[in-house]
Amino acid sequence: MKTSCGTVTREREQGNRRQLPDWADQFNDLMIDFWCGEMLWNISMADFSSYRVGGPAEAVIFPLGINELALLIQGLRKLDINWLVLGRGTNILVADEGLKGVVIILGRDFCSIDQTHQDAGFELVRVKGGCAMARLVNWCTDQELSGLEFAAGIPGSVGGATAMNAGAWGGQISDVLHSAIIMDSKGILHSKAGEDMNLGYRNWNEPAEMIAVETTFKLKKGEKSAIAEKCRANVSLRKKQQPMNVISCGSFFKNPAPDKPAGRLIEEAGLKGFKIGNVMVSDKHANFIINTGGATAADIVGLMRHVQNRVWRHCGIRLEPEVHLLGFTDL
């Protein structure tokens, strides 16, 4: 029984009593016997989003492994506390009002990479959901494993990339997906083969509360120099075509169709470089909405709506955000 860990958590709460949500004591009483993970109360989500905006979450929690994650979700379900899981915050926009409930972040205890065995000529690589895509791509290059070169330069975590079927340069996660272990809203694990998953364009078509805690990729042996060169070429092309060293979440809108990229539609609508206050449409790639400094989430949503309306009037296409909008009540 890890009551000492729970006691430390309770002592930390006492110093911030006025900032705690009304469910804090119930949570502490329920979790005290097993909880040893890190927990932050009333913390700004700007610290966990690449957009650097967003109001406070009532609590941010970093579970120490899959078993603790399952117990945490079961406890939150029992107390009827809202929760959501984040990877590295590269594809989210949090409302200025913040988030009710708990934000779960898969941190350092969800970052392992293991090469398991061969299957039908493929090398299988098992990766925990919190692992950064950049780390995985570099690891595969070192191990002379080919198949994920398209992901070079894609930010975020493996779990997030799996859930959105991330892709670039004609490749996507579904192309190399062997299987995944998914946790449901009851904390129960399910193993799914890749062919049984219905991954679509920037969507894995699972219920919103499902968590990709582990993904197994099917890769091929290759020459390290060739793999590294292809990764470098993809990163170089990304730097050439997309704005770098800016505050954004990458591509903001989904492409309506393969022959109708959102960036081109926005540019044709005359919005490339368009700016409202501290938010602008990139003058390098029109599908990037940039926080030029000091913007709020409301500012970014305001420009998003302007772009959607202008493109609709120009060509009759309603652009759909690729970025996940969290905590907004009027969208």
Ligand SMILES: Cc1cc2nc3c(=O)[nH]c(=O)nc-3n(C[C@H](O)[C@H](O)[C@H](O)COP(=O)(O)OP(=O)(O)OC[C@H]3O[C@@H](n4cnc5c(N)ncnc54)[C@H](O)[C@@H]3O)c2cc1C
The other form holds:
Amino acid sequence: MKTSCGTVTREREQGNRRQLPDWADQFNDLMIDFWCGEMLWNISMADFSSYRVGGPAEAVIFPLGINELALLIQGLRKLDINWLVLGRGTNILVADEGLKGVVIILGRDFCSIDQTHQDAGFELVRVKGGCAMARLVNWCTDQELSGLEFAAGIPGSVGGATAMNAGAWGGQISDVLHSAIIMDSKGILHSKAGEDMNLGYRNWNEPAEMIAVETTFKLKKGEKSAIAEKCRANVSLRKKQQPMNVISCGSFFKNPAPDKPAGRLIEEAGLKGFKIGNVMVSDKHANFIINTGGATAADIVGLMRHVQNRVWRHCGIRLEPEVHLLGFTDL
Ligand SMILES: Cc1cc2nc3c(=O)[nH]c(=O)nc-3n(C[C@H](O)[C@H](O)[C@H](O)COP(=O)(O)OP(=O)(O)OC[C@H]3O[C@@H](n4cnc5c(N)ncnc54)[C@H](O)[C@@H]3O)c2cc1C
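For comparison with the form predicted on its own, please write out the form predicted together with the ligand.
Let's see the whole complex now, leading with the same chain.
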């Protein structure tokens, strides 16, 4: 399949058969005049999720920049094709049946970091949603900007961190959020002040079809060595308390209350190190559900349910997943 820029759309095949969704031709006709980005058809979501499970998405599309993203969203709306945006897939669990419609991943021009100006004593840093959080944390250290040290070691993108209100060690994105630019389901951009963003605990209270295309952080000038040391300390704490080099999405469940961490409740329910097939509750930190290799999404959901039931029976608390479950019709 050709795009207008002459690049051939890559199609990784499931088995030997090329399978395009029934909307593919219509979609291609609509996009052909402007499209320069990459599209992958019928592609395993295991390649885009740190859990390394999940069936195929009908298409994964990487718009290069804002204009292309807006045209894409408008085109998808016109053809009534479902879509969702992903960052680096470090907090998602995709069903084995896969995903209908289009997965959008912010492409090449969504990676910039710019220090803009000062506001009320803060240094403002504007970052595009596709930038890796790790890159931003390193950049801030180099620029002697303090505030994001809590995020050292959190994988994923800035857009994903904004949508998840990611956090660790008592800090979270909303603490340092100045404002954000959001694209809505019509492809229209909105600028929102941090306090109007509706970020909750690991949650963004907005309709699903909203894209965080740019986040501006409010940071303070600091000393490079102190910032670097704080980042190092946070990463070593992580290494000490959490399983490293395993296949997971980090903490699986939200903490039901600050004094009731999910990991402790799971441990008290007797499930630390508990294993079913290729999925286990970490024996280092009980809020990590690990794919030990070869697990399916159904296996992970099976252990998730088991943990929820056991904790419920043990202390009457229903654990809610922090990991976003995508494409499951029976949950
Ligand atoms: C080893 C490990 C450790 C982790 N430690 C932490 C931790 O300490 N603290 C923490 O909070 N999290 C942690 N996580 C979870 C995860 O890294 C964070 O939630 C991260 O911010 C998700 O970013 P992402 O780009 O991977 O998002 P994805 O997983 O791709 O997406 C997560 C959700 O955000 C939505 N989304 C993604 N990008 C956008 C966007 N631009 N606009 C709108 N919505 C979007 C997606 O639709 C999805 O619903 C950890 C994960 C791993 C694997």
